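Let's start with one chain on its own, the form predicted on its own, as structure tokens.
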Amino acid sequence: MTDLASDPTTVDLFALAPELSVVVAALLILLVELALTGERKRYVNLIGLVGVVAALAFTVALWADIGDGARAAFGNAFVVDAYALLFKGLFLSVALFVLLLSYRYFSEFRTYQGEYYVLLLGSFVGMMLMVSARDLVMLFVALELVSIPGFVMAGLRKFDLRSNEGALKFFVMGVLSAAILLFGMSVVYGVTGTTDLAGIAVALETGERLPLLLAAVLFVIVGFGFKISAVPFHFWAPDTYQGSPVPVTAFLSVASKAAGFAGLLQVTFVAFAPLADVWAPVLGVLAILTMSLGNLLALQQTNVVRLLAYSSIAHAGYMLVPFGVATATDAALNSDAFRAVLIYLIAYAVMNSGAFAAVTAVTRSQPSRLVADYAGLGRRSPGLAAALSIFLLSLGGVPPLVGIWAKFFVFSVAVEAGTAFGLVLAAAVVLNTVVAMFYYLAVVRTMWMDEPTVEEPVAPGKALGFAVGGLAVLTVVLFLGIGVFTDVAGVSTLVASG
């Protein structure tokens, strides 16, 4: 175990090793891609894979090193603890699968490969920095490092008007949310006199509840609401997801959303914990609106990417439920709520990444992305159809798949709160789970019961096939290994909220 560093000039290179590995890979891609031509440009993907694997190795080494302690740099503005390492492992695992999804897609696309991989890795660096941030300034800078590359990646299909529209909406809403978030943070600093998350909590506990301060807290929550595509800040997501290249859509719906939730966890359960009675009801209401509207709109979709986009919005609502039952006094309930969000994020990352991996495979031969394109997929490519069925059923919460545990823990913490509002949230989870099954099962029925419109099997390629198969196995294995799953989340929760 290594004690936290108090000297603001301290730079712990080992603590920064995962981020540095990805940065080095991005810089190498930028240089190597200039010397490659034609189909050889696709080999820069391998450099990204090596960099991400190296970062994962450093993350595991840091986990073994810190034990129940932490490492820190820059006067504790950057902290590596179990919470940060759990999210870094999650982000890097998602990065691996996004790179596998991208290999064949962008080699056929043949343009902007170097730029795409640099932007993608740069965004993942921002995610890793953000979960280690224990200061508002660093948190904001890291969050923008996540967002800005996403604006560009969403518009890489410059010849597609939908891509242009989606990227523009994403950019405008992203800039607006950043302004709102920064304004809220600046007011919080002005009232508390510090940007340190723990220091803000101390100041809020002993200070006066000024109306301006309460408004600033809500501004910060609104800023993160855009990032996680919570209702009513969700309207950019369906168009952006539909217009983006499919691997970019997978990145936005999984990694970018998880990063938004990581930041929201830090500011609510750490910095704004004494004001839980202010922000918890707001987030609880947003949870009900988000899961309900997301599921109801998903029922109407005929485009599979838009269907998954609204599904992603609905899942943001499920993940907001534990925020809605948080309190300023019950540490045990807050710890369980925190853990429920972590478990849901990990499960969601696996099953949603898998769904987009399968969609990427089908899109190669049928680029229209319509649900009708999946008719008879079970006859043409039974393995791919079985994997996609697993992902969709898991998203719906069907056992024995990991999605049922995600919903179970969210439901349990809402009931554990023992309040009328908690029971309303629990009922909303159950009702929305039932509604969601209609559109998930509709796609499954189309794959297995409808007549195929084409006879050729889908050929995903080795990299994409490995991603689909690996994620399908994980979706089942994580259900069976729920004990280890919850233990890791529990350790991370205690460290993060302690």
Given for the second form:
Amino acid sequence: MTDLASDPTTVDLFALAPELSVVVAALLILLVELALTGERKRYVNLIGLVGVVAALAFTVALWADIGDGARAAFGNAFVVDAYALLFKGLFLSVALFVLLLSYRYFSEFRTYQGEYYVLLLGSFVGMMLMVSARDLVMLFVALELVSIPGFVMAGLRKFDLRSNEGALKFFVMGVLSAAILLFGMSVVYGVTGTTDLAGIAVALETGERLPLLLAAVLFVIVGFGFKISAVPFHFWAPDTYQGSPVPVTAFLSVASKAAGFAGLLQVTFVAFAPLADVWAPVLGVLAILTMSLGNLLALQQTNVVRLLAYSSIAHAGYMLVPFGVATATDAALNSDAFRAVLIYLIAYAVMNSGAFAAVTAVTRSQPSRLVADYAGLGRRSPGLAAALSIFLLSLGGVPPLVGIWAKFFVFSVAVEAGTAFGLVLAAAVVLNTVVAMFYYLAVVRTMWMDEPTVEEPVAPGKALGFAVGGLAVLTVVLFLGIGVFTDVAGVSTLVASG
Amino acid sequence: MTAMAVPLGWYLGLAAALFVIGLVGVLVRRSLIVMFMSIELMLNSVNLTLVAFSRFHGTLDGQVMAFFVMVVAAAEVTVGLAIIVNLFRLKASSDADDVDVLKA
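Show the other one: the form predicted together with the partner chain, since we just had the form predicted on its own.
Time for the whole complex; same chain goes first.
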């Protein structure tokens, strides 16, 4: 990293441009919302859209600029490389989608629109900082910038006790796990004498394996385990998802979880890479527990949002599998494991966002969110029902949809590891995929086979209809074009340079 | 290495004790306010660890991080108390066991 500016007093503004444009948009929203009255307040959404599109443009420009290199700011605590830009592109696309999803929902809901958009954009800035963070302090601040606005957004319907309860559970678990994560970080700093991720790896390579250090590594993993809602830190997820406004649920289950995985990738594959034989088995066991428990509990759900919540817990389990087979020595295997997680995150973001978009559309006419409400949707709104079927089947892993690729890469890296534990993980993925099909297919069957209880079609509105349709097309197109992401040069630069 | 009047181990022992007291407090007590105070205790034990290690290594990184922890803890307090106050308005209770509307 010799070409990077390491003088902490100079700031490379171009490297920070995506974050800055989102921050500017958020501040403008706060200001403009005060001047607007009544119905007009909903137009602040457009400011958010412009800010996010500008940030996407800067991300593409940075991609073209860095090539195989990287840019850095704040004394190398903030690094823009291919890995960071790929994730920033993903987060900003999800941000666009959540803004589309929020437009009608919050213009009907009327209150706290400006505040909501500011919090939402703030949280996305946190995610963008997270993937660029190469320092424990930066990583921690970014993680909290993602979480704290999330607590408020979950409790945004403040006159509804359910929203409050969801927010409270999210908050208590979030703050508790942050405290545990911090304690782990403080000990890691104490033992290695540095907060730089690459520096920690160097110190761990040669240093003695104190029991205190190993405990600290597990503490850090616990902290991220909460963010990705892995068993046994998943209790908050179904309640918070059910209590939150649906656009917020979509945000929490897609973007916030992806940010948690990005942070986990950075600490495990970069900072703690020499200790892979300690954390890999732990995360592997967590993977099996998370996917099995998530799927078994999802089978019993009658509420669509809770069903998707447990399904998203199960998907976190699949995504943890590649962590379970990582080793301290085999760089090729680590690189494949890293890639499997990235591909899974991209596929999951597309299909899960789609599922929540379709649920938002139905919730508008039937707010009870029960699976029974979807009876006969195929006859009432064939387009919406077809799109939701595509998303659910893709989540289940049916070809020719993108979900099958996600599972394929996870499965193949588990087999490639060639260890007994790897084969156990692969078998767990296959078994769980079969179990999960039951509840995805049950919803699909309800939509197409059952008699409708109400006749009128669901009217999603322009923005939402566009989001649902676009994501359905993307779910199919990505099945054919997944090679774009597997071949991107330098996607695993993080592993190579770390 | 800077000379320390009190050995490093004592600081770490105190910090670990505070951390465990805080953790047990969160898990055992049912009053939301007390749970909240316990979490603050855990965060302060982190600060003590950071500052002690910072002095031990003779670098400033740990003390800088302690500042960030304080700022973030203040933000968490603001949001957390707001949620608890709002809950109290709706339910006239600040007991964690009373918050049970959402069930599978």
